[in-house]
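Take a look at this one chain, the form predicted alone, written out in structure tokens.
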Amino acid sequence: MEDANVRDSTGYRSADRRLSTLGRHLGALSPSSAASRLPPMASENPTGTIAPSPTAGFYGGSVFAHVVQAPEDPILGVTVAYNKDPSPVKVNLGVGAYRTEEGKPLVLNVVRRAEQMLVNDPSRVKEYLPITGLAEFNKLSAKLIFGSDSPAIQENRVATVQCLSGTGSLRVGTEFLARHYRERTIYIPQPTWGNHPKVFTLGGLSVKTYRYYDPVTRGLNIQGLLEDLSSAPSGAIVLLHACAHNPTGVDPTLDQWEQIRKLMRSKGLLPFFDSAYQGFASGSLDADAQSVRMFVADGGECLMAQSYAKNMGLYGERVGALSIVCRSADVAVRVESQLKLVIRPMYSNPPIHGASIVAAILKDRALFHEWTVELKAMADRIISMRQMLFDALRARGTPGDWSHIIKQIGMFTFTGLNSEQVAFMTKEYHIYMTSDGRISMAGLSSKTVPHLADAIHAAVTRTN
């Protein structure tokens, strides 16, 4: 690129004659409104040219040279890699987002629905949700996830805010933690969501890790996790994957639960829910919150963070909710005032077009029903995509145990691939996915399945 000190064939600095112009543009419009708009130095200069700022850049490097290049995240670099692949065979399982049989995203019809139920109401404006959100959601939100007959809502033990989407949620709650909890300590499984231990260490807390996955086989490591957190402080705060543990898709069992539940009421350890996958899992609603009822059916508090990304499909509309549930209806009340207070700096309040979405839809039964329907049928083909892609390993006779694959629930299945045979499949087989061997299911379909079965036996056959 050429200097922009350097003089073109007319005389003039190329940056010189843009403010010149931008300068006699001002003119033209007002000469007496432009010269108070512009700078002190050009309204006095009789040329009425616009002098360049030193911090412009002009004079000199960017203010900012200094910074480096950030890496790729991790998760959204493979979609960055998959779309620089020419390959017509090239296959995305990185994107944690749902799809078609076809490949293609996903609008369930019911969100189409309520849409143009809104956009239909005259009485809708576009004015400033409170700095809660949207009351109805909040309201909706906590009896999808707790139970219309819980307890701990009739007692008016639950303050709920509007976040944006689990992330925020997440957010919201870690800084309310870091300000207002004693302990600054929380213990996330080992593995977990990538943004997980950024979104707590950036957030005020200090993060330490408990075992949660077993690489032998493949399933839970449930006695490392018990005694994980029997070592932890008392007080020290915990994060428990509601359902459909991400990366893993491993998760205890109901008996298991109730184990985690005793060990962490007994030592006073604060659970911290993230819920993601709310009937995404198993097809089920109720049976996919049944971990978190469980610790709030004793009478204890915790926290729960939640989206509608994946169940609703409403990636992009980030519609998410944090709840804390309180001993008391009074603590509850001054909790919400606190949250205010984190979010009020943040982003001062959420939006409002996803959260009129899923209120509409949790609101009216016929809405409601359509969309446990389709929430099902996703779930089903996610399922039906992991019996598919076990039965053709194990009729190319692949090597190892794939059992996994089918026991394993939600959207990820971690393969137990390592990340040589990861680069491989990439390589050889244009598959992307993490390297940690994570895939996500929702990008599979019956035509892709045979190639991912090619790919794994070769990576397994051909590579340590």
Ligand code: KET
Given for the second form:
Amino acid sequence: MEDANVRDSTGYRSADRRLSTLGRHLGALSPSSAASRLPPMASENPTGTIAPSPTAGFYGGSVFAHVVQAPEDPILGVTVAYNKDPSPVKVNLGVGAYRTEEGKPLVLNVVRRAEQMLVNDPSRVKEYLPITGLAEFNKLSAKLIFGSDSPAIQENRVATVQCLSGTGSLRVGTEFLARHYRERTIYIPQPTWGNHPKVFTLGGLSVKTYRYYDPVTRGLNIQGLLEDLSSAPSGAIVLLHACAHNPTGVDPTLDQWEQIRKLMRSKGLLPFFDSAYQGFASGSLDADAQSVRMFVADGGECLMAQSYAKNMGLYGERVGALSIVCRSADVAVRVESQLKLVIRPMYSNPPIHGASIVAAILKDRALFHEWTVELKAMADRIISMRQMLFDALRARGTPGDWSHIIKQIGMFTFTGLNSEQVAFMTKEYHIYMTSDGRISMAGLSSKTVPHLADAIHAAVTRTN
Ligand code: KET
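Mind sharing the form predicted together with the ligand? What's above is the form predicted alone.
And the full complex, kicking off with our chain again.
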């Protein structure tokens, strides 16, 4: 016989379980008559068991019973699948997160040093930051992307608020635009980071695409891009990847940027820059900010979402900034006041730790220098992985022109592999990557390149 007082793994007494089943069957009975069959309330219950309350949705099952299982995120879900795979040869080339040659996550030395300084400083407290975040961090972030000699900064025309990394900055900027900007359409490149359309749509904008990548040349479709932006309505918002376009690894040349800028300014299109990889494209922070600086130099307005996830390796600290470059200082003041109204009911104010690390590094000459050296080393390791993979495919005689692997820049290679080939590589070789054929070069090491090259070779040469 089952002991009515024995609890199962959830601590639920078997008698309670039977009663709850009975309760469901008695759904037609009035709550009062059913309640008389319930176990005693906690107050009169010597075992201290909290009995289900007749007012707690006990009779009809879960009020969320209709909720359907959502699919995993197309990028972060790759890591979920990878973690479940017991294979010793598995490789995660999904999420854009830097790994060392040993395949380990990297905390930059300069970040460790800055953190140590913060921990050793007893004057540091854990008070709430203002709604707009750490003022020093905001100033330094604007300087980092726009340049310390930027006229927009000198003229106090930039409103900067600390946000939850790049994603949070994009979201706050979107909600601001949805409330205060006359045009509600944002044009995003085709393809783009998978989260962009979701952030913009949920933030209140409607999303259209412009041509960007040409799968035949595996380069920029500059003609298509210019045509699509020419036919966008005047005033429309245009999302631009500041550098190291995700997922294609294809950026406009400076001449092409100039063409884009001229067209956008002549049509009054509003640039919304996403800068998630400053320093990762070329290894130089200034070179990677050139596109943005061209747009700011003409005196026009723009939005900028900055992330320190990749270039400082602060992924989980969620550090970023939204800057809105305005025509005049008084507009910037009013814009900032409205950004506060977006942020306060969303998450009140941002976290202090990550922004303090960034500020400590950006304001100290020696730490800043140390950061640029470490950043360059990360960028260089990625570039060497490109060469190694390219050579490995050539050595195997893998059909196709793989030169795009060494031409593309930034964290990713857009291989051109289709979703079936990706599924095959995951199943047979335990290689995890997004189904659009993007691989995170930072996830590779000289030990895993041969395995990846074997997998690609098998995927493109198999006949069934
Ligand atoms: N913009 C782009 C272009 C981008 O690739 C990412 C992240 C972000 C913004 C947001 O990063 P945040 O961590 O919020 O600062 N991309 C990688 C990670 C992810 O999907 O969340 C990725 O593409 O793998």
